[in-house]
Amino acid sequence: MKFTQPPEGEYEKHIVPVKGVSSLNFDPYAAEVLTNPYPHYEELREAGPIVWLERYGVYVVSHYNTVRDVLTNPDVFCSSAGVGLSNFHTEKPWRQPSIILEADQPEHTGVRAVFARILSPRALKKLTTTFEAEAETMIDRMLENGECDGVVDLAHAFPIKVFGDAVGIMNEGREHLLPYGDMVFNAFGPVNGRFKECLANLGPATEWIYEACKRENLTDDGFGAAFYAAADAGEITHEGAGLLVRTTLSAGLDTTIFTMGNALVNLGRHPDQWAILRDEPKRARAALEEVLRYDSTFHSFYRTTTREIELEGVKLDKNQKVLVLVASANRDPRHWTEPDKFDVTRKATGNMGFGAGIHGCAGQMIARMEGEIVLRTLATKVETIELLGEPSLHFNNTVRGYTSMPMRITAKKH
């Protein structure tokens, strides 16, 4: 199992924009944009509901309603051409596409049904006690130390432990999950310096993932074994079962890690909001949804037109890539009141943090479950959260989060 670098410059061969559409020389993958993307997203929204990006030869949508329309019309805006910049319909895929994320109906329907059954609310509920106990253990350890790293000691450690166990992957080598996930999400963007550096540093991670997804290397009671049991029953192929294990690891790990880190950063930066959650731990789920809206883990991915289509009055050709800025939709004042305010009392349901429609993040249910448990446990046990300096931002073409977060926490006095 190897990643190979796609040919450079393919995105420069796209059509020119239609007359009357705003055209910008804007790079959503530039470091200065990733550092603080929201002012740039505001400029894009003001330029119109659909804008031409000269640098990459794609259209970009950034308004909430337009983003929702694109994501919830998979027959017109498909995923099988790849959810990154490369177009698998006109170019040879440089990696094996995901059988759930990058598949259209009807193929997608059967595979997604297997996935949804195995990771059903009933199945996840059985893990609640184990997840809660692990969250308590890790947070108690952080409280004993006082000063800790919120990313390393919790945002990374918790999902790698509980989610890795739930899937049933081997303990040894789990550190490879992080560079592998980083590569997956960098690969959705262009062949830029960030992509090349990540590919060069990938090392043995892909081979470890390949081995970890094999049936003989999985425990008998995890999600991975259940995928292979579905293959035994003829619901999917055995090759598909291995690919589903791989998809589960990429869909349900990095999203959770970055979401937890973003939650800790924003609660540390907004002590008034932390106080609300601390005093009412039952608000954990609502607080998590506000984190997903306010500081989205996913920032963008692509869809591709299956035919000529008119979008916001603009005629698009078949096989046209469309960049979908979900993080911009989550800050769109046309939909949200005071969108740039972090408010854990907000009803943030309907946010696009994990996408929308049939291709919404496959691992979002377990990611939400883990995030809610961690926030509720923090609110139950912790009195204060103090950031010790500026957290270190992690740069990735698709997802946004942190690599380090020095902090000090103190225990509640009961």
Given for the second form:
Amino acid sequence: MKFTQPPEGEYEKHIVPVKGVSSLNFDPYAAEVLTNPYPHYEELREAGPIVWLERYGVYVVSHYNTVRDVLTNPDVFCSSAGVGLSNFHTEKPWRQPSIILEADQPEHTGVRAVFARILSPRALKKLTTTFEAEAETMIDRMLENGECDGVVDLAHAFPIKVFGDAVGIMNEGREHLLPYGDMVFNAFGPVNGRFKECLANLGPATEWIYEACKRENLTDDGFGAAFYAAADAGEITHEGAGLLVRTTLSAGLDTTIFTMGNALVNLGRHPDQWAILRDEPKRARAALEEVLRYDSTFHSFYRTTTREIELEGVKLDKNQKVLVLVASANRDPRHWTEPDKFDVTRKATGNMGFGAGIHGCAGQMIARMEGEIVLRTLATKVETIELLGEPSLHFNNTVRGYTSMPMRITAKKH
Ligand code: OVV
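Moving from the form predicted alone, what structure would you give for the form predicted together with ligand OVV?
Now the complete complex, all chains and molecules, led by this one.
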């Protein structure tokens, strides 16, 4: 594998390309920023709707409206140059590009339609009872023990089991899913120490994923089989079907796992908000939406300009990378009232945790379904959640979540 980005510490200082735009030495990937990014995002928003990041030679947009404008204008802000810092038009991608994430119209359109049909609400409906039964089993087991790890026993275990089964992958080797996803999400950022360490520890995960995506290794009733059936029908190629299985395994685990962990941490830290949900479990969907807004799992990705364009009064060159900070948009006081308040009763829909526009998360229906079922089942069965010590934060260039969260839970008395 060959990487064309300069190694850490050797980034040249990029000169501000135009007058009238703030230029900062800010590093959105610094460990200190990832530990608590929100005060940094506020500073960034205060510096302007579009800011030049000297260290990486990219613009960053952090205001709600600007983020939405960029995401909903895919003809100018494209995805085919990759949605990470690396520019696929000039640099070799670390893996074969995704045919849905890293593609533009018109090629993207048909692929997206096939993917959307296979993961449509109608197709998901028949999974509801299985997902609910699994959530109940896992939460009952946690209640029996009292002391448990919210991430390991639930946030991690649940998607690995139910989403893995829904795609139809083999049971053996599922421990490779998370490290692979960690690599995928680190690779949207710079080739920094975090990226290199992740790659060095990846082991056989990439090869395992490659095997898991093959038709002969999939069950005949999952999403994976459905992608291959679409290939048989001539809607996509057979290679494309395998790549769509890879998409589900790249995008569908770390994200949902971290989101459920973030939900548990934030509900554990805000007992008043937990009480509101516990007293009315039907609030689960709205509470999940507030978690996605308040502590977004996906923090950032990039777009690349296809031509010269003026954005917020700044003239951007063609082939310019723009960092789109969705987690900052979700805290922008220009859009939200008291954005730094975790409030499960607020109307958090319209948050950009799943992106926006034609590339908005294609798995958001199943992601919401998993999250809602887990939160509703918790709210139905659990009385108190007590965090035992600090949860362990996981550091990744793109996604935010926890690897461990010791807690004590008690059962509701009926
Ligand atoms: C949204 C997302 C994240 C990571 C990977 C992919 C998609 C993919 O299509 O492979």
